[in-house]
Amino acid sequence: MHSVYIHIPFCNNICSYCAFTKFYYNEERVKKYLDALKNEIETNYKGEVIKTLYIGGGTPSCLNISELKYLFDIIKIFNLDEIYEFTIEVNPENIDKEKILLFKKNKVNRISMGVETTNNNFLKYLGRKYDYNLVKEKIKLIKYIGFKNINVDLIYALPNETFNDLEKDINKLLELDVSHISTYSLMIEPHTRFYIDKEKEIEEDIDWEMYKLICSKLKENGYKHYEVSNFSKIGYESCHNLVYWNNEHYYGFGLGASGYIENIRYTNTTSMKQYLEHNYKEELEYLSNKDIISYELILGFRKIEGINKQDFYNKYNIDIKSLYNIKELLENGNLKENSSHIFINYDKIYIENQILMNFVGEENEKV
């Protein structure tokens, strides 16, 4: 156990396609949920040694200053690492020098802005209150106080967006030098704005070539093309993700949040009111050596360059090729080799869902 994920699920403003926990700001609930947050947190913590935090929501820069305080001076009780990443999620809109200095203050040294477009009239669209002008101005605010790392993320496929408009969003993206971006094509989910309105996604065709222009102006770029939507520059990838991709263990603190501990997956409740009565967990998942496996697949092979032969087998004395139809999609092309790893086929990596689905409910009797 090296990794917390924290949940604040509160924003000034919510956006169309968010299906993320979340509520609109109230000064007098945050002081509830925080309360309810530590003790948590200090129920649960067990006094590892973590490597990685990340902060995320719902959008966690929404808090004040004194709530922020409160916030940081809860996760204190965390023993960092000497190597540690610790990412904060901000919004262009609620971020300030203030702010900024208060998270240099605490440790923080990462911070992912939803940035989504640089387009004034999809801005709208998506439900976001701020231009592109407001973006740069913070960018370069963060890079003065003397933040390096530094993620941005971007949301494509949108309706009626064209390969000119989204050229136009990379080149923009660009412009800010950030360290790391990472896109995510829209998708409609219940429970949001968009699916209330019956919003229709882009074909998948127009989808997969809108992809692919992304990883190819990346790359050229100095973009190191590191996980299926994440790209970052030398040295710079999440390593609070790679916990995730990596099937490793972390814990999940906040309304929503997941965790996996020991053979253990778990989901936060959704509801306020439960969360605030110390009814923290909804759901548990307790996994076989089967199931773990499965998940060490499915996760693993989101990373570019896919698993490494040698790891899985110290990991589970099983060697890689013996499992499900491994060799069979190797031999049709959907999986590749080299001398130390498996990875998907660059080529297949928009049908990667589809190749992922041979691990999921399949019988193994040398899993």
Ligand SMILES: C[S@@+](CC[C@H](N)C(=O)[O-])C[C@H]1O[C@@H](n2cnc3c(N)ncnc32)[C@H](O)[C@@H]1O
Contents of the next structure:
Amino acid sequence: MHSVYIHIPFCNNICSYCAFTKFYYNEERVKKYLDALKNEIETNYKGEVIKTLYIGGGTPSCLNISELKYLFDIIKIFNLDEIYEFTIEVNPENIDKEKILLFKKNKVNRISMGVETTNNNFLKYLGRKYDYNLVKEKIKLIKYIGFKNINVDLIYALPNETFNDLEKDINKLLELDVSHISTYSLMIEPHTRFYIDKEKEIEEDIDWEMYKLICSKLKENGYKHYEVSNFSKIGYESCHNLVYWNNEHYYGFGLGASGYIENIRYTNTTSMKQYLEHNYKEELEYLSNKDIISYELILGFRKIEGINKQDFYNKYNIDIKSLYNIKELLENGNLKENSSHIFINYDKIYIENQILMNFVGEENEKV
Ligand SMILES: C[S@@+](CC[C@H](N)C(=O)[O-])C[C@H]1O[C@@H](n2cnc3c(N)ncnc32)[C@H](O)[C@@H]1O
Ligand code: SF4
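Now show me the form predicted together with the named molecule, since the one above was the form predicted alone.
Once more the chain from above appears, this time first in line as the rest of the complex follows.
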């Protein structure tokens, strides 16, 4: 079984921090883009059963009703499994009743909203064009129409953000009572307004304290911390993101999208011109068995429960503990194990990236 990611690279407004592949919404361009997307899917999709589908962006909800209908018509090509997860990303400022009803009619069963912060001054600072009352109104509407599986994104570690600000943010998000919360520490990325304005990320130790505050508050309030930056109510983990972290196959369609099919990891072009000329793929990475195992470790250890030792053995016919310096990492307490799994020591989760560097590019004769 496979999964599908579809990128819709249009937004009504460009946020100050965002380095994603996106353009201002333009009706003529959207039409051409959807035509090219249809062609890309028809040319590359081989008819596999699809268990998770994710439409991200950009902002898919900035498309108008007829464009969304066209998008859903394109998506009918996929052979969806009986049990599936179908997510669409939305932005509070351009989602309305008609669009939410259209999602429901077209089998969407999970909605992800970029909320970012509940503080109106910070929303303005981030370049978001709504206030928090609109978020509350739209979440209420989404629930009223019958969606139970809702994610909200939170950005923290903003310059000048205090612990008190963050705590208020979390409390207000908790009041929304959604099934999933994704958290992101603000990164100042090239090609963004913040980068041009020379904004600075906050100090690492404050970032770490803020992360700990988020983890403890969300866990106290019934959310399971199941991946470094992701929290969910029981049974509402993101199946689509778990496909990534479990190193399983997925198609990526659309501008700048990436995919992993049959031992090839690929990334599509970010040039709209090339994409509209049907030159989709930009980079291909052919994976050796060693590369695949390296990905399995780097992605798998992002999950708080870690990697299942028996599943790993069944997949690669090799004992995970014989790889790289895993035994040493267990001895020095960076990794831990129980009867079924090996996982990053929860107290070391903040230096996870450093620990994962152990599995990049090193020779290992067993692989
Ligand atoms: C594609 S956007 C979400 C959907 C929609 N476009 C929106 O903004 O509402 C994915 C998420 O990545 C996070 N994000 C993007 N750029 C970031 C950055 N530079 N630092 C931290 N988080 C970032 C934000 O939380 C954002 O909601
Ligand atoms: S954060 Fe979302 S709405 Fe803002 S520019 Fe990026 S993709 Fe567009």
